[in-house]
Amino acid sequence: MADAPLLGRLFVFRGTLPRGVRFGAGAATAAAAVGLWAAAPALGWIAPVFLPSPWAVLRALWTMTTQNGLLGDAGISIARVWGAFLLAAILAVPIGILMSSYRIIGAALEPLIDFIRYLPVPALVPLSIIWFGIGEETKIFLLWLGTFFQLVLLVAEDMKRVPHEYFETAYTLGAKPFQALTSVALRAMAPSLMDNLRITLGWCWTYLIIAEIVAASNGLGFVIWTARRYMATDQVMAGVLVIGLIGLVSDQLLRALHRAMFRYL
């Protein structure tokens, strides 16, 4: 393999890549995307009012950060997203495990969960306001709604993938059902559960704009929605850029935690 052409070594089915190569590939793709973005308004492909240049967005980002309190809005949005996500995870993990562990619970809950998870969250905004008013409860509820029902089914699938032989071995060694759950099932499903939590955290961020247009006076969603009214596209894209950067950092931190916790994978 060492004597194979470089291109052949890079395109090995399910092969491994050195960390430097992975970083370089990602950096090259990001640079190409930024270059295409800069070229589009500069060459007249798209009017700057619809797609401002990267430099205009960075200037807007600097102004919003130094003069308009963007960091405070970012902190508020982070608190809302993580609050809703943790609430969803605390409820979804045990419910998903029970649905997969006891057929009767799965049969009772899965049709309802399947129905609700297909409902578009924006369509439920009026009901959310009627139920919870226009305070923080509505924003947290909308973020939770976009995460909880998806996560329940992912957790149930994680539990279902634990081989039955693991339980049989545990029972043979004298384990009780609760011991088999905590010492066998949870440890076996932990890597995939961690991945699903990371993915659903990303989903939670995608509902931020919807949650923060409900009578909000702060948060990144509010900033973006307000800038939209005045066709301040550079500010809109600056807000979107901040959300993307926060999501990227969160995702990489959770990936690093996953690698640290499950070094055997």
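Positions refer to the first chain, counted from 1. Being a predicted model, the structure only gives us computed values, none of them experimental. In this text, the rigid core denotes the largest set of C-alpha atoms whose superposition between the two forms falls within 1.5 Å. First, how it differs from the form predicted in complex with its partner chain.
Superposition of the core reveals a Cα shift of 2 Å or more for V21 between the two forms.
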Second form
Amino acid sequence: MADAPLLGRLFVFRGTLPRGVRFGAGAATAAAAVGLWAAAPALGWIAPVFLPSPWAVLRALWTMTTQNGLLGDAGISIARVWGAFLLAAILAVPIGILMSSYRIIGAALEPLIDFIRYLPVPALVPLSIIWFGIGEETKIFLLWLGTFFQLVLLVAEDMKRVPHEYFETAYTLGAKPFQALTSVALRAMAPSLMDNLRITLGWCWTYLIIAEIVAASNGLGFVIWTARRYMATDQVMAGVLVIGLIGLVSDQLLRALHRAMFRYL
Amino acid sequence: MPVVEAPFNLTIPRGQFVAFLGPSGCGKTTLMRMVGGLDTPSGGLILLEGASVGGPDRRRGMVFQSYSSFPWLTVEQNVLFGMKYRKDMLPAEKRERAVHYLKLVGLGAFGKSYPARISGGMRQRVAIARTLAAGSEVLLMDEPFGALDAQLREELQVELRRIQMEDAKTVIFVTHDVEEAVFLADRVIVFSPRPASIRADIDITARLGAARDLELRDSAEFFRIRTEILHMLRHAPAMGG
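Return the form predicted in complex with its partner chain of this protein as a structure block, the form predicted on its own having already been given.
Let's see the whole complex now, leading with the same chain.
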């Protein structure tokens, strides 16, 4: 293998990759993207007003943070995302479990949930504003709407995938159905449930920006939308960058939590 | 679910090791699950010491082929789980029993390991120890060694037989492996498919004795019984007429 040509060693169908090479490949792509981004306005390919240089964006980020209270807006956005996400999770987890545990509940709820699940959140913005005005309720409602109905079905699926053998083993050891649920099923589904919660949290950010663009006076979506009005592209991109960073950090934190919680996997 | 159609009567005395043998879809697993209270017969009766079997309970423990132990519990916690719902035992007694049965199945040194870190054969031993520790009177085993390689299987078969004789447990062991059935069981029930029925009831202990070791597999009598049963399965009434 060692004397095979380099390309041949890097491109092995379904093969493995050394850790260093894997990290290097990711870093190289990111660096190339930033390089291309820096080159485009510097070489006059794109006017800076449409694509400001990375440095301009970093400068904007700095002034926004020090002078315009960007951190406060980020905090408000994070609070909205987590508030709506927790509200969705607290309701979705028990309902999803019930849907898989009792056929009658699943049969009763699934068609309705499937219908609402396919309604695009932006289409419900006007209705939400009519119902809740433009206060916090509208934002929480929109985020909750976008996540709850998806999450319910994911939780139901997680529960359904718990092997039947686990339940039957518990029963033959004297467990009652509720005991089998709490001490076996919940434990068995926990890893995939955590994964689904993490993914759903990501969706919340998508809906947050929609909600903050149409009905807000603070938050990252509002900051981005306001900057657009003044063609402050550097500020728009700085805002987008912050959202990406928050997403990256929270995702990595949740992954680390997953690894710590499920060491037995 | 396969249907066992032909009427039959089967009495299993306490402490007997019975193998249900037959091709897939012959209803042997279903019958065993009915004994465990996990499936309900559409007709007829399942009696345990004269009392009709309702749902599953601790008196009949199951060992499945896969998902036999809980991956989020350590080996010892898995065995302790077998006694989780026993209110008649003190925690100290439960721990003592767990250690005892772990030693019995040869896993004394692996109590702190998680199932994902041990071999498939060891995982099956965990399930056996758990069921024994729970105090089940009847062990129901659904092809528990089906996913293991041949050498490990033999090893576990010898061990299971030793444990069963030591603890005088009643075992119903479902398998489609003729040699496994003959080697392990006191008695082999041969099922035939379509219409599912019991084709033969063979007293193995009368012909091979109760003690089983690996040399027995090479004996002429073992070979004769094996051939007899293979013949029976081969010349079962043809599928679909």
